[in-house]
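The chain that follows stands alone, in the form predicted alone, written as structure tokens.
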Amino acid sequence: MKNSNGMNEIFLSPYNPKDTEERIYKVWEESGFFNPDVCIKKGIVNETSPAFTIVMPPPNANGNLHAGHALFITVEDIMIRFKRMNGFKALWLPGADHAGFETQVVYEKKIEKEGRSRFGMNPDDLYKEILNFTLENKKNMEMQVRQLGASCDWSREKFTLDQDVVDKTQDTFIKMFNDGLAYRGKRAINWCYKHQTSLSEVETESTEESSTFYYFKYGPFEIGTVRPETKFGDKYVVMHPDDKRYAEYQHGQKIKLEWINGPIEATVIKDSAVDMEFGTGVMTITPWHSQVDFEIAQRHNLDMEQIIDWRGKLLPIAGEFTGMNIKDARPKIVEKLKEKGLLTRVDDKYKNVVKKCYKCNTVIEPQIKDQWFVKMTPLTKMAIESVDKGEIKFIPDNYEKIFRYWMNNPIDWNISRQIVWGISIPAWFRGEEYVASKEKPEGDGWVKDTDTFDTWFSSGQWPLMMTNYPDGADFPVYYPSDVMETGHDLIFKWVPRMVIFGLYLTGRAPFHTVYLHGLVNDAQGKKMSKSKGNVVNPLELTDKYGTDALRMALIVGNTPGTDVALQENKVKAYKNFANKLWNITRFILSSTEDFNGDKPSPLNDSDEKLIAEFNELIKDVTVDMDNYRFYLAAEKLYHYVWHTFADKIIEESKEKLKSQNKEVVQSIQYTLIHILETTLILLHPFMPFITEEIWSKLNKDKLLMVTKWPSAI
């Protein structure tokens, strides 16, 4: 409390973040206090202190941080600093994601500009190039995380391609294979023919579009489709067994008819999957290029033939259209059917849902392919039971319904990717035989699987990897972690996979709270995208206004799960707030140079009242922090500092400081210093740089980042 340093010359100039932030972060990092082991060693916390753990969602190591990264780093750093100051063994585990398919897409764009293609490259050479590219980006990304003030334990940092992560990921697959949860089979998969790989359901985006719906004469029936290019192999006509309109037709009945490339013989199939209310209630099936048709064909043991190749072109079954891209072939096929008198009508206003690759917007082509799958039903059942028991809560709580929906409607997960970048699937093939193994099986003829895992298969185990499951020293102390803070768009992608892997491998959910933030949009509330040219680089804003200003702009008014508009004027306003705090400090230091540091007894009644009111703020803010209402805590502190402390208390103190009564002067001096110092502690999780800088000028014996959180006095 003693102000023996007096007015420091540094406060004679305005606050300049550029002079402060890099220097202060270096002090923090060199102190070792990001590491709870060091905090224990130096007596900041005890071995028996409660642990508080956050596992950082690993940013993709393929480019610069974006505004969404800045938000999650801010929120998580607020959590970890608050808990550290409250005496917890606070551990924030940082990492970086190799981001399989996404990174390969980024790199493919890079080499396309160089006139190269990955399809003409040696896979090992391509892997090495992407590795070098990723590691360089990883260094840059980690530097940017530091710039944003992240107080994470860099000594425990991991990369999703570290050897121990690779080994454990492959071990999990082998265990799942042996437990009957991972299997290989031919199924309809989502195929991106631009990138030549299969994708899981969560890697596709479904959009409603207006399409042309064509009706064709198919023997005595009328069928409809938006994809006439798939119809060359259609030789089964399907109807509901209860549809009275088609009662005269028998299951298995053969019908001769004219079709695209001449006469064919079709077989009648009766199946309850047909929607009698849609169209004419009759459809032909293309089992190789439709999941629904594939399931019908499986039930009735029907033939399946590929019509479209892996590059989106028609195969020889299409006759004169062989080799044509399906988009180009469609109007020509329709014209031929029209000339043959088989086009009956057209609906140009048909609304249908089109599934596309989430990275390149290519329309997904369903294909039948041997792939590795994970049986999801037994795993999602465990996840639902965990939520039912109250082991996991969601902030905001309405996201629990979304989580439950995905867990109650599981689809077996295709984990195979036909790309070189990622963790290889430990499997071997010999003819129809296959085994899951890291080592080549005994005997001749075994060929290594060339596929890699879906990124979510490794990142789904991230809380386990980061705490060194199963036998690392951190695992019993820091697993399960406390909070998984991530974007609300990952509620059906990443979050469920972490839950099911945690439960499957340890019997415990990997975290007890899921805190979901919204998207960071541009100033007009529109989603940022490079094509729109509205992407805001958070590091440009920190360079202009300081990291503390950006952090406050991202958190104030930002309720969990709600998208936030990043407005430069808002960041600028919090730069002004930082200056206000700086000026407040200058005034108080210059006004308390002769203060002896002792608390007067008693304080003046007016000062007792000010401190009592301030105590209520401490209690209020602490309750908000404990309940993850950071947006409220930050706003309350902002208004108190600006409108109560600066505008009211300091202004009124100016007359008191002129008093000839020494007790009056010492009372207000104590009050001003007490409120300033305590406010710095309360603001530190939100504005760590300026608060630490001011704290360092107050002759304190330890860093603000490990100073005890205040309680009301």
Given for the second form:
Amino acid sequence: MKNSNGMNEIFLSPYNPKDTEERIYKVWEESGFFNPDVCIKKGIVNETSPAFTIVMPPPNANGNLHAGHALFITVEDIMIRFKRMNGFKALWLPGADHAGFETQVVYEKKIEKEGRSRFGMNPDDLYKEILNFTLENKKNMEMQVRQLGASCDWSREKFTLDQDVVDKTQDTFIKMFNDGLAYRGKRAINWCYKHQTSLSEVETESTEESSTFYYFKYGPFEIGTVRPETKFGDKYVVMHPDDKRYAEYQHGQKIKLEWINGPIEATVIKDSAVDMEFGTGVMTITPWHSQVDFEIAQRHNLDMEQIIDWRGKLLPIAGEFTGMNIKDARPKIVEKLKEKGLLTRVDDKYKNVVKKCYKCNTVIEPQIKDQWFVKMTPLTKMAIESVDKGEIKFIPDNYEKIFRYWMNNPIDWNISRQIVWGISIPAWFRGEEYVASKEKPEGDGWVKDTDTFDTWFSSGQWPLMMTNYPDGADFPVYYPSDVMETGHDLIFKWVPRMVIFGLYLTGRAPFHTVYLHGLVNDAQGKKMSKSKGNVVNPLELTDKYGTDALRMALIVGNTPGTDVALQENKVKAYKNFANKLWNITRFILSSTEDFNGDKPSPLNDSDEKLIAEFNELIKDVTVDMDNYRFYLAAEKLYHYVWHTFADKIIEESKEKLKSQNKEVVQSIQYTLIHILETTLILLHPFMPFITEEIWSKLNKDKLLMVTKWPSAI
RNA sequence: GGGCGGUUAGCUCAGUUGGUAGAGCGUUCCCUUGACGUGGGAAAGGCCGUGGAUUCGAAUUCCUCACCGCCCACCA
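Can I get the form predicted in complex with the RNA as well, since the one above is the form predicted alone?
All chains and molecules follow, beginning with the one already shown.
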């Protein structure tokens, strides 16, 4: 701890993060220490040291980073830096997500503004355009991740459309097909008219709406519906087998009745899916456009007919209403039924749940379509067993319940998307035949599947891809990873799929700990949204106050799983803290210019006591870090540095430093330097830039980022 | 309809295993102290949502209710 060349001039002005951060990041990156292989080569860690791996949730390469990114980068960087300083082969694997449907939607909006449309475009051209757009954004995104101080290994970065990722994703699909886990089927799917693609359950949003509920006379029955426009093909009338009110009607019984476009013959179906309490206890079904009806129809092997086409217009079965869209047709159909005396009553205060496309809010139309599905039950069973065995822990632990709920109620997963931006599904069709294969099968007439995979199908395999499953050198060392740190909203979108694919392909869960952070809200705790105009750009804050300050503001007091309000005042407060640390250094450097660097033995009793108290802090903070309580560790460090180290120890040192007794002076000089240096180490995971910068002014031969974490003993 | 979370200082939030409460910002007063005014010192401000239970003792455990928020949901 030689300090012979006196105080550095740089400390004469306040800390300036802007001048520092870019320079420091460059030093780190050029050192190569983000890569554990380099750490091994340079003797920082041993080949045999334990690994600690985090797979970064790959940010979408279709825009700027938002506050949520800043939070996750901070949390993961804290974990990685802490482990790296504790002698682990710490590996943080960065990536970029092509984000299939999401990016396609962003791009479609962009070309819409230019007066173009993706429909009618050559798919290859569209793909190339989106690719260029994404690769441009990818660079921007990577730069922003650097700005936030992420010590991730860029040499191992992957893009979700890299050739090896595409190949392996397709291999997995083919394997699942051969194992009977992926199947082709005509099933009810969620159809978005605007985007002309099917969507999975997680890509739809259910909202409660007030609708008009119509009751119609249907032969001897009264039936109810909110969707009269689907009722043209209804020729089955369903009631509960135990409903005494309708005991006189037999299953299979035919009844002639007058309906929208004339007389029809309806068949009575008894099925316990009908709720006797609801409405009249009788309903007609439209299997092509309703999930429930579809299932009833399947059980009884009933006919199904499409009423509404893929653009939302009525098909010829609608007679005089053919070609009309749903909105226009509905009131006209009701009017006609009224004229025919079939409308019995109207309830306009009815509340029902409407499913919408989560991107464009278009009402989802259930349709029957040939798609690829993943059979979920065998997979979710493995996931539950894994959690039962304690192989996966959740932070906070109440998310285990949510995870289990999801796994216990699986719905077969539609993985086909009718969009170009994604990984192509390796399948071929010839009439009713189909084959899962990358190559065209033998024989003539085979047509390639034009659909792409749901993004979650490939990103679900991300921990495997990032560790180069199955035969890359990293795989045995860094798979399974350790912590999956992601937003709590991904507990059912992404986390279960990673678990499932990990277990399915390797028999091992891809991580042992799932750490979930909350949403970053605005200063009032309200959800950020473009329409509300309350979106905070994290990079503006780092510009203004420094990355370290933003990181502290995001961490202190932010418990896992809980949403955090991002207040500019708080960021400012931690900028002040950075400056405080800066000036502490300035004072200590100027007061120890004549210190020879040796530890006086023994130390002054009072200084010995200060160090003992400080050791307690080290212990506390280390325990908090080991238990993922970063919010507490950071606050304790803040409090100690400001209110103990600066306000008490340094204030009191001023007297001691004036002492004529050389031993007293040297003892406090040593103590001040010791506490300062160790504090820099402890603070480094939280405030990496300023701590590294100060460290570099203390004549250190090694970077702080690879300096050993202190032991309190 | 089901599930989860929250309810602590004016605001935004901490409080790890139960021992009568803390942070940041804000407010009031004082200090041109030679590290820092992006500072220092001091202060005001909380029956820790309601009602009950366990305990020597509960913000902290259990139950009830109320309110707020989020998520899920195939009652046509």
